[in-house]
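Shown here is one chain on its own, the form predicted on its own, set out as structure tokens.
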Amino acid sequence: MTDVPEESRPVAFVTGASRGIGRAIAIELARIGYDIAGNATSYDPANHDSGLGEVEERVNETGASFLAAPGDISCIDDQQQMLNAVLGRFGRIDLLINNAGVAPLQRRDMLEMPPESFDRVIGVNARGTFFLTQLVARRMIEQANENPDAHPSIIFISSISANVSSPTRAEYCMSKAAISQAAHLFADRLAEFGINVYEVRPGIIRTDMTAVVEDKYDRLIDEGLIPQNRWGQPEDVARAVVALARGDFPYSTGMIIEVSGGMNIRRL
């Protein structure tokens, strides 16, 4: 980890930080010298096995200062909550890791949808996110204007979904379509005040949300869908977003990377 002064460090706020890719990002920004406020729907502070509470365990392993910031980043008031929170705890946010979502509760063919899917869906992942990132990014530009030296950051983690089709999940790929367009317009609007805003969209990532279509996703690796020919892991997304988090592209505001083991190259 580096060595940052207490008084110094800089505070990440991740939404979804209790498993899979926004764990391995907290865990990962702790280890560069950020302190964590961990977002997920709810927080047993007396379970060290999973959830925010493992995660605490990992961030103090590095010597970072952890916040449990339990809510629902598709309700209003729980978004105020939250920030009041990561604010009465480190008075700063210096980078938002837009990472919570949601996948359908279950894979229908989009001619058979319901709407009450499409809603949820949508909720949490487009409206949520838009919502939480407008609201952090207010108490952004008010840093940056008290601290000229101060560039705040955001990062959303989208999906290749956001322009690859997949019909029996047609409304998480809208929902990505929206987040990946959400930050191409955070990134315009807020570059006046010196906040960079990312993208970061996984490929075929092992985490939870995938589990349940392993198997197909085992047969398609093997049949050669992935140039790389693996699964990704949490910890390859990490990496991506801890190089944005140091600052190495700092004329790169807006930019993707992809993170999917070569799936953005057209093959013949």
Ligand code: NAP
Second form
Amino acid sequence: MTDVPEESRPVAFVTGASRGIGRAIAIELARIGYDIAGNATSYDPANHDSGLGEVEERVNETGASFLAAPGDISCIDDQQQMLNAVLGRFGRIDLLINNAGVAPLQRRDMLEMPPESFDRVIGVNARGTFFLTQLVARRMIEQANENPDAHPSIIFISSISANVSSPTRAEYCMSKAAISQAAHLFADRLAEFGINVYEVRPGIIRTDMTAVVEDKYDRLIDEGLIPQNRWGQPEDVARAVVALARGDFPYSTGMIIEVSGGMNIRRL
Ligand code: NAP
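How about the form predicted together with the named molecule, since we already have the form predicted on its own?
All chains and molecules follow, beginning with the one already shown.
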């Protein structure tokens, strides 16, 4: 079903689309009428069972086109190559989903956190996301100037960690606070061009990223951590993204949507 009101199909560039939240976002956006450029660190065109190859199949089943745009979002050269590939294939980019991200390889007390872990997590999540957005935003401005009826948009997938303290993964929390502020800043800077920017803030979502702490989160959920009393699924995040991507929040740039089962509610 094509819900997005455009003459030709709009194009969404989804980073970290090979699995987890990004995978779900890519598939749900395809269902509402977007063609998809999906990024991850690698792509094996012969593999249709996992990674970008599997997502390609799911996207194509909806009738949408799919371009694999592998690359490291923390590498400035890769960013330009990926954008060139997207424009070479589709000639436009209407929606950027900044989803790719990494957790620390090892959770450790912030008093023991090595600089290498700080650099890696900040390098991908904050620096990589910022400069990719800067690059794509420049292109979106050209597009908006060429066609004032076009309203490209950008969605940052941050985290409740943007303002929740986890001292055993301080670098991740700081990176997500940076992404949250980046969304805020880009919303302000790009408003004059009709480019809306939103932040989607997931809570505890069942993916590879949280598999390593599954038992801990199972226990916390059993103990009542989450008002809605369950794990989030990647599709919960994708549905929030789809609601924004349909263009139904035109006068709400800079808005934050939390997808956390109510973890935003302070309780006594
Ligand atoms: P995931 O299952 O670990 O998937 C991460 C995705 O990001 C993969 O597609 C991975 O590609 C890609 N990626 C990682 N580093 C990259 C890089 N340098 N360049 C390009 N792609 C890269 O994670 P997830 O749980 O779906 O998380 C997705 C986003 O949501 C992240 O930003 C995460 O911080 C955020 N988030 C997750 C949760 C949660 O509970 N799961 C909660 C809040 C926020 P490869 O397959 O090539 O590695």
